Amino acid sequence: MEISWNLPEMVSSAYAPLFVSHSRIIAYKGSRGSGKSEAMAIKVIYDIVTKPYVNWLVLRRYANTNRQSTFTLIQKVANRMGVSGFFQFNASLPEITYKPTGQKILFRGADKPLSITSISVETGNLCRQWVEEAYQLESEEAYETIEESMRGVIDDPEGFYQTIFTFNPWSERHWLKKRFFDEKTKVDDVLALTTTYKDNPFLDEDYIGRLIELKRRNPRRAKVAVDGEWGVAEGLVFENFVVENFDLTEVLKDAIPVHGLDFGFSHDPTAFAEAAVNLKTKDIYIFNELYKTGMFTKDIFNWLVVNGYQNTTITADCAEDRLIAELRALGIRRINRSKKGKGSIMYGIDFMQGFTIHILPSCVHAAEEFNSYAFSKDKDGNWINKPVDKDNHFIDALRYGLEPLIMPNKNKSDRMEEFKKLGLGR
């Protein structure tokens, strides 16, 4: 069989250590559209072709994101390679075969790291490992467990093992940064980069555009999103959360469910939150998201139905009484205004620093408004308490949500003397 490839026209050079380098780690943080992702889906095909002792399980936080995500990347990527009919493509494991040589590329969650150390190949080793949204793996000792599937001697003298890291850096405090990217405490034989969407000239301007713009709106997210750098816990509102798994038959025995809704449209998300909430413990559990642009009254409504919430009491965004109406009238019977006045905002933000927040880890996009969300500056470059009016979609949603918790029994007038003795009305 004979493959004609020019990588130089299918890679940015940014990404020519995928090809070139023996690092047993590579660790890639960067921008959204950097072409990290695609980049790697063509090392994986590139690895199993030239190399037959290869092969590759592709990680995930949990498995059932890797069939929509990493398999259909590569199959569409095999594809454009010019070489998907020497693969075998098995949606429902998911599991894609290299037919010649009978290589696989496995995919995996991390949700349950014990099963993937008894994985076994029949040819050649398992000795290459992307982990995708790496982000999103909170915990390092189930990463640590992950790498004993990396083992045995290889038969090739040439033959070498090797993990791949490709993700946004929300925060700098997540384990990635310390023990990948930070000269005093890095592991041995790691390549730790940064790509931005100005190593991917495979982009449109409309795409550019958009980054562009999300720096002059949002300068503080476009520092992960558009720059690829870490994100800063300084002046963040909450630092009282955690991303991590639970058990939610266990939390939700003593727990509250309180469900809240944000509306947005173009540019802002429309945002619902599932959580629970345990008042003993003063714990708050969130378990799951909606965040999406361009819905309109029918697609929420659609959603809530689909996902089992239409006869769930949902505290809605008070500013748009028009969609609360008709949300009403399609059948979401029990969707109600949220209250909210002077100092409102700071009040649910106090209630909800009183709890520890714990995010399961696929709810993405709660845990980056977590790890975004900031108070303001004075002129004099001094923080005040006063959040900046952005990143807070799904926090809003969860404020709204948690209203019926916080002075249930009083009324405003009730409420705004509250705000008053905190300092947070007028």
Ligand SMILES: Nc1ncnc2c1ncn2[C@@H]1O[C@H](COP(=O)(O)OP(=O)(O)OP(=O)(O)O)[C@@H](O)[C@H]1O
The other form holds:
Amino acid sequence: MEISWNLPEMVSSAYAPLFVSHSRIIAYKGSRGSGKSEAMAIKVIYDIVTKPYVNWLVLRRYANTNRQSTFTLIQKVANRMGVSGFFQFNASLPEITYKPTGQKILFRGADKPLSITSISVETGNLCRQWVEEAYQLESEEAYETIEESMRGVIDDPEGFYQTIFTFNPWSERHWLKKRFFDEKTKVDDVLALTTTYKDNPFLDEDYIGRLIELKRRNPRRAKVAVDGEWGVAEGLVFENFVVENFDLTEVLKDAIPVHGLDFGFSHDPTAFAEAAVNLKTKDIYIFNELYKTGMFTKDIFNWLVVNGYQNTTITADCAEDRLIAELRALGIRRINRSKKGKGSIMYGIDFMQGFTIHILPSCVHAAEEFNSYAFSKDKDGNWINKPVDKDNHFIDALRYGLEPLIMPNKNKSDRMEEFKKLGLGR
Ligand SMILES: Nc1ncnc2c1ncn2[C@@H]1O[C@H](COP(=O)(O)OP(=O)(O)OP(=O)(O)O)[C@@H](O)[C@H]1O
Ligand SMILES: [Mg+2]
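Starting from the form predicted on its own above, please write out the structure of the form predicted together with this ligand.
Below is the whole assembly, all chains and molecules, this chain first.
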């Protein structure tokens, strides 16, 4: 087969190492839209077609997210590279086969480790791995088990193993930093790189405009999303959270479910939070989220119904009386408005700070917000006890949801006040 790919035209030079390096590990942290996923899809196809011994494992945190992301992207890129006719795309598995040789591109999730250890390929070796959105892999140990499936002798004398990680570096506390980026602690034979939107010549002006706007609007978040730097923990409102897997059935036995809704539209997302609160052990378990811009009342209603929340008690943002009334009229019977009292934000935050907050890894937006919701600074650069009111939509939704658990005491004293005014109390 005659193929003439002009790689420098197809990918930016920031991704050249993907096509020349033999490092055992290449770790790409990067800003939003820096071209990581696209470059990796090109690399997947390139290695299959040019190296007959290569089979790929494409790994994400959850197996069922591959079809709509990595699989679709690789298919699109194979088309662009003019070779899709040589591949068989099986979307239902999903799986991709290179027809001339039978080499495979396999898709798996860290949620199903057994489906990885049992992989065997017909030709060549399983010697390439792409870990997409690696930030979502919260457990280093779980990852190590998966990595162990990539071993054995490669028949091809030129052959080598390689794993590539791509991710947005939301927090400096992630194991990826110690393992691949920090000089003192990083493993051998790793190439650790950073890319930003400036490394992606294929972005449109609109997208770049939004990134630059984010720099102005929320510099802390922009550090990660625009500059591709590690998110810093200093000044975070919540230090008491962990992103981890938990057994929901077990958790729900002793916990109270809470539901909150924060409304947004074009710029801000509409956010829904579902969590379980254990008042005895002081744990909050976050296990479901909605996070989406451009939702009309009807869309919110549909989402709530489809996901089984039609008859759930939901506390919603009191600034949006009309939306609440509309949702109630449509049939969300038990939606209530949050109370707005002086200091209610800090009151809610204080309450949440008294718990350990566990976030299920599938709640990616919740995790992002907890990793970037920070206190403000005064003009001298000192932290002040007031959070920056930005990118806190999920957290607001959760706060509303928690309100019935926070308010009882307050209500009682409020009621006492009322009694006093009426001359009825002591
Ligand atoms: N090599 C390329 N050829 C053509 N278009 C590209 C290429 N690289 C990037 N793009 C364009 O830029 C967009 C952003 O690139 P990509 O999705 O790869 O970024 P990313 O770094 O994976 O972003 P995120 O961190 O948000 O996942 C793509 O949707 C595509 O339109
Ligand atoms: Mg990507």
